[in-house]
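In structure tokens, one chain follows: the form predicted alone.
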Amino acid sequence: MDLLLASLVDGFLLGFIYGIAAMGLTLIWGVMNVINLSHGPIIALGMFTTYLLFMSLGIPPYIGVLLAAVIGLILGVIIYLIAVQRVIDAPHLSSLLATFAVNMIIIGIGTAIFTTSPRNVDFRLGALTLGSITLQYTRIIAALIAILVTGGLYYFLYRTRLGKYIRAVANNRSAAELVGIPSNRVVAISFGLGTMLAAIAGALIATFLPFTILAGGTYETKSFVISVLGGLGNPVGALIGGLILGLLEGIIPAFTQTTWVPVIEFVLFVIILLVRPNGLFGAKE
């Protein structure tokens, strides 16, 4: 029971970070119906941003998270303008191939520069002990930052003018343009926000787990599972889906080998697609 409880708490904390990674994916889909296959490499870039700033310049990892967010936002807008803008209204295969090309470019350049050797941010803050449960402060702080990012995103989407523009474009782009909303600019910012969330997730993961330039692919597939679980286009559902996946990853190793974790995750993925294609919480208009 002690092992199970510790694993559940650990998985719950990790679930918040999974949630914001999936939010980036589902936000881009909700606004422009584009599946971003460059999501994984962006997560990896967030990891390496924190790593390089800390190891080379001594910048604390949590300051590095802020810089990773800025870099992710700018890079997302650039990717949209160069690779996605011209195919946004084309069949889905075109946008898939465009973002997959960006995926391969980032991985190719990253592998040439960093190789595929594991890296880690050598940063420790100690641990919190509650009875039989021991929690690393780095995981607790990462989860708290993920909660703050989620709250900030919710406030931005529902309380600011630009956020309302984004929701209007997501709901009906043509109608939004008729009332004077600059949809192209809004879509570019939305893509930037989606990549920013991916970069933040990667930067947070790097504070307590080792990684390589290829590590983002694992979290990208988890983001797809979470997005389908919570409902594509529903950022709040993505957070709940992330918590569910995190709890599953906490429960499963307590009863069986960890190698079964991805198997059970993708079985769940297929079952949800068959039973509730819109996700457990549906897409939010």
The other form holds:
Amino acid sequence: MDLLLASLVDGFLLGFIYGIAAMGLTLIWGVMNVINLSHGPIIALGMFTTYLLFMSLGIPPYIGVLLAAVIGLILGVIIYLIAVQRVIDAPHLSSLLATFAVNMIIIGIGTAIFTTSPRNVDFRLGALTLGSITLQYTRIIAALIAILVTGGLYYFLYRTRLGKYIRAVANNRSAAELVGIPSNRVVAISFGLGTMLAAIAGALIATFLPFTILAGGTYETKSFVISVLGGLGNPVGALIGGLILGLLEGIIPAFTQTTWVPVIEFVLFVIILLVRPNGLFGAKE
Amino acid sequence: MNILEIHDVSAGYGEVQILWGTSIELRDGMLTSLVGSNGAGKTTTLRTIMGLIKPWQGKITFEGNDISHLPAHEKAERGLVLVPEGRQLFTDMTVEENLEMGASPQRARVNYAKNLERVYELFPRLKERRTQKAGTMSGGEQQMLAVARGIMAEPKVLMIDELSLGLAPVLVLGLFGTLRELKKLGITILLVEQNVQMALAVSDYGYVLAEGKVALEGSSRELMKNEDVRAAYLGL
Ligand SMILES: Nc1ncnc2c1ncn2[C@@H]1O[C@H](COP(=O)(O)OP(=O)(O)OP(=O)(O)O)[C@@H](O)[C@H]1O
Ligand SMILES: [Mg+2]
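What about the form predicted in complex with the partner chain, after the form predicted alone?
Expanding to the full complex; the earlier chain stays at the top.
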């Protein structure tokens, strides 16, 4: 019983981080109707940023998260300008292939440099004991940061001029042009924000779970499941979807082996696509 | 002086040519109407002026500068603003957010508070609905918001595509009244309007577009007397 409770809380905390990874994916979809298949490698780059800064320079992982965010943002804008911009109005297959190519390039270079051997950030903060359950502080702090990032994203989208520009472009791009919003620049920044969220998620996960350069793929597919669960293009849905998935991952091990987790997640994915294709909370448009 | 000139412009969609050497001039501070039957190319003309469609040929000058190939957002920044056909509001955003987005050009940002007040005076209904999502408003309210959003940009030239479409007569009268007010403020207006009679009644000058070309132009008074115009558009 206590084990289940601890595992549930662990899953719930992880859910906030899944939430921001999925928000990144869903933000990009909402603004430009592109499914970013390079989401996973960026998550992995976020992990390696924290890892390398900590292992080689001793930079604390939470500062590493900040740098991962900056790298994710810049890299995203570059990916957009080079690979996505040209195909943004083409059929979806073109942008899928373009972002998949980026995915292969990053994975290829990453594998060449880092190999696929597992890493972990050798960093401990101890645990919090509540009655009979223990929770790692690293998980708690990561979840708190994820909540902060979510709040920050909302503040940005609803209270700042650039954030409102992003919502305007997502809502009606040509109308945005007509009122004087430089929509191409805004779309590029949105892509960067989406990848920034991926990099932050990766950097946070790296503070308490082991990973490889290929690990991003798993989290990318989880982001798909969550985005569809919450409704593509709906950031609040992404957060709630993330929490649902996190809780599921907390419960499943109590009943069966963890190897069944992806199977169950994808069965859920298919069921939602069949029964509620717009997600539990409604998709954009 | 002409604030906006369109010289011999051709444009279209894909392979299909719609405009065949259209030329239009807007005198500073005047209200000009552009009329023509359905499919004549009025909307295409406005979209080409705005840069949503690239001109194939010809030249567009604004305040003496060639703006033929500027993107739409830069034209809006300079004071050339379009209230598009079909309103094109930010339907997921509130009324006030739409107005705020309308004030994106630098010039308009400085006077945001003043312009917002003016717009709410012109359309008290919008003030009542300021926190409502634009997409949930009635058609008439949405049309008011589309015009109001255009005014928020502090335009030097305001182009309006179908001011009265689908609106109750009372509202139409109100909006035409608004046009007069805007003209008094010194804004140059290009009006595309189904209701040719009303359009010519408020405007100083008019163009009749047919099959992507200017078929006729003249002062509104002359056009209203013209036999062809009377027969084709005024039902007289
Ligand atoms: N996106 C498009 N793709 C292809 N053809 C188009 C497109 N938009 C308009 N057309 C065609 O261009 C021609 C001119 O259309 P336009 O919308 O400019 O006419 P209009 O004068 O504004 O008519 P209305 O009074 O009905 O609004 C029409 O034959 C129309 O079918
Ligand atoms: Mg039209």
